[in-house]
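Shown next as structure tokens: one chain only, the form predicted alone.
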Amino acid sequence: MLSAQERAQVAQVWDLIAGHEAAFGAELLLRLFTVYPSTKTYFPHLGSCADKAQLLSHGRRMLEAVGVAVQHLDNLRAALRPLADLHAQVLRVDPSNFPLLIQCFQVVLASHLQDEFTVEMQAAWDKFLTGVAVVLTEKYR
């Protein structure tokens, strides 16, 4: 999937990412609420108007499990099984809302690295995510 130049490039990020998984995680998820509200019905858990602590609190499961991601790079399908499960079979998440996530994403890094975020360190995240949401959404089919 990834070359190892990617792969380097995608742990370089994510080493600049960890240690604020919450607030990047709630500035993703504000920013997809924001940009694309038909998004929001699928956290009914955050309320009509989340509050900080919410959007944090998920914000940050959501990039733990990219963490997850991160770390498991050699065997992606294993380490998301559960995730893909949940996603597919209880939440019912519609496909199509997972590369909505990944461009709203690409833009949280790109605001917050800003020039550490290189074009081809954005290349080789969407290659990552590209392939972390495939992964999500092979239980569909």
The other form holds:
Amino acid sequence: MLSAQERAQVAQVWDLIAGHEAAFGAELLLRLFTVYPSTKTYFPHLGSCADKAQLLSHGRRMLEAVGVAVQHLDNLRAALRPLADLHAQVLRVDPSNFPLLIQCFQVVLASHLQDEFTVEMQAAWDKFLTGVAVVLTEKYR
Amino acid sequence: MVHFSAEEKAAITSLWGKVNVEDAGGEALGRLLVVYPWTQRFFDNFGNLSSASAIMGNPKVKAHGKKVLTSFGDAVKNMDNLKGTFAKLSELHCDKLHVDPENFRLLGNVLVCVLNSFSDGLKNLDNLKGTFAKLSELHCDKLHVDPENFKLLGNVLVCVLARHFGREFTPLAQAAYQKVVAGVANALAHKYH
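Instead of the form predicted alone shown above, give the structure for the form predicted together with the partner chain, please.
Next comes the full complex, and the chain you just saw is listed first.
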């Protein structure tokens, strides 16, 4: 699915995130909830006004899962199977929400990396995250 | 109708004042064409779109992006003052273009038509539907553009702004601008039939 060049771009972006999963994840969630408030309905355990600690904790978990995906570009389905099951059986996040999360992810990357966020990176990362979303929603029905 | 709070309008206007329309427009359109390659279908006459660097450096992409963004910035303000002044020019160009079968000349000329209809600045966000009514009809009847494309371009524009402003592009700023681009996209889709 991803060309060798795209994989390199994905890895390059991940190098910039690795070690900062909590901070990136927290900002991602904050942007998601601020820009698309309806997405909060999927995070009732975070409360109506998620505090910083909760965002950091949950954000880190989400970004660590993205890290797993990055390490297993050749076999996303196997690597993400538990998460796919979770989303299909428990979370059941409507598939329309994944593009919203992806948009916020792009904005986080763009605002942090600025000039380093090349168009090739944006294209590869968008393709990668979209692929992850497909795997996570594949078992819905 | 989209409603913008005073804080949102302030965030929108203050950031927009610092946007280099020429650069941001070309950047946004270029990124659209690279990240979502199927959007290239509207730009067959733009020459070399064979690679990311070819697209980002393509002078027609830059020029067209500048036109689109100028129109975006201009068009979200209240048109009342300009409608009377430019109505005849606008109709004249549009009526002439209706008989022109070539998409490229149509697109280019109609954009000039659109640009002539507006003035600078994000002033009035309270009448997006009225502001974009004619553009909406145009995109449906003449340009045959799927409204989904307006959302894609809007999202790419938000990313370009984030890249430009960095930390200054806070979640609240993003929220305000996502609201603007969604409002513009909806307004552009409003007259589709």
